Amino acid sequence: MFIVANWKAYVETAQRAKKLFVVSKRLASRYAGQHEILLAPPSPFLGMLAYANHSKVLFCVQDVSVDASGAHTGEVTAGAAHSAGASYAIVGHSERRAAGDTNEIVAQKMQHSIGQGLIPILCVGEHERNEDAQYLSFVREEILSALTLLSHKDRAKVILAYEPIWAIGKTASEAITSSDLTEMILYLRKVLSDVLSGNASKRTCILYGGSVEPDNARMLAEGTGIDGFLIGHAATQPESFQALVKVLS
């Protein structure tokens, strides 16, 4: 199971970043063969933790620039992230979309990530669930548009992260139900089958994110068809992250 810890901007000191890394290394070793643990630290800590990493922990950059290189102060290019030790890139996260990333920008970031050897973790998710199920078309468009610049071979490399925006920041009891998640995973694989060759859609790794806590992680994992989780705040506290990985093991 893929467990992606997106530290967002919660982790602001090198001391705290190193402490979480130590905990993650211990978990990755203990549960080797069961889980792949990916850390997505703030970019200033990425190179510090990942560059000389010899553990089973993998690293992911939280976002990449829409530009490949050049005079773009403050941007983190896919090439720079890969050189710093990242193997994966979160692309299209709802917080980046809220800050201005359009579907077209997401597609370019996907292309840059693949081109620099990063595996994109494409985030999609609706703002709300309406009764006429228009949100399904919304999510479908997010997926299809993000893949437009990729070859069929490269599309098969993409990891999909379903993060319904309405579920973010809720309590475990208010988050998505396992039955709703099961239905959504089936729908996502149907969408993928329209744009991937052969049986690639069945092999695509699909994650869930949105108020994942130790209290609901097992319920969301069992029988829903997901392959892992994209975890935010719960992954930034050693105790809750350890508890979450433990209940999934």
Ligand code: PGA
Given for the second form:
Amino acid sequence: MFIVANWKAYVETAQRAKKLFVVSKRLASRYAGQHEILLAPPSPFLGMLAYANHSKVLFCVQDVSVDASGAHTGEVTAGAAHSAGASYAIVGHSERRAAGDTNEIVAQKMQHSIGQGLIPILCVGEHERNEDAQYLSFVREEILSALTLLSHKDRAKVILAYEPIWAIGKTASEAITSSDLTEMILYLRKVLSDVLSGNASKRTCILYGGSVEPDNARMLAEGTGIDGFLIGHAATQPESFQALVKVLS
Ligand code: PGA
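Starting from the form predicted alone, produce the coordinates for the form predicted in complex with the ligand.
Everything in the complex follows now, all chains and molecules, and the chain you saw is the first one.
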């Protein structure tokens, strides 16, 4: 499975970052061949840990700038993240969308990421589940618009993370049910099949994120059709991250 640890802004000291990295390295070599462990630390720690990384852990930047380079104080470009050791980029996370990323901005970030050799992890997900299933067309639009600037070849590289906003940052009891997740994954593959060539949509790696904890990870993994998880709070403590990887193994 793909296990992506999104540290968000939870990890604030180099000491904590190093400790989580040590634990992750151990997990990545212990479960090599079974899991890919990806860490998405805050940018300063990404540079610190990824630059000299010789372990099986892979690195992911939490966001990339909409600008490719130039006079943009405070921005982290896809090129800089790649050069610092990242090989993946989270793009369109709901917390970045809430801070102003429109579908158009997300599409440009997707293009920059791919252009600089980063594999984008495209986050999509509805605010709420409305009765008339409008949320399905909302998610469809997020996917279609994010892929518009990419060639068919590049679209096939994208990882999709379904993260319903109503389920983010809560506890296992408030996460999605496995039957709703199964349905959603089928729907996402159908949407992808409309915009990817040939059989590529069958091979797209699809992750789930939103209140994944050691208590519900296995239930969400089994039979739902997902290829992995994007994990927030539960991945920022060594004990719960280890427990999570263990229940998925
Ligand atoms: P959570 O965050 O696991 O804390 O719900 C997931 C995410 O936002 O990526």
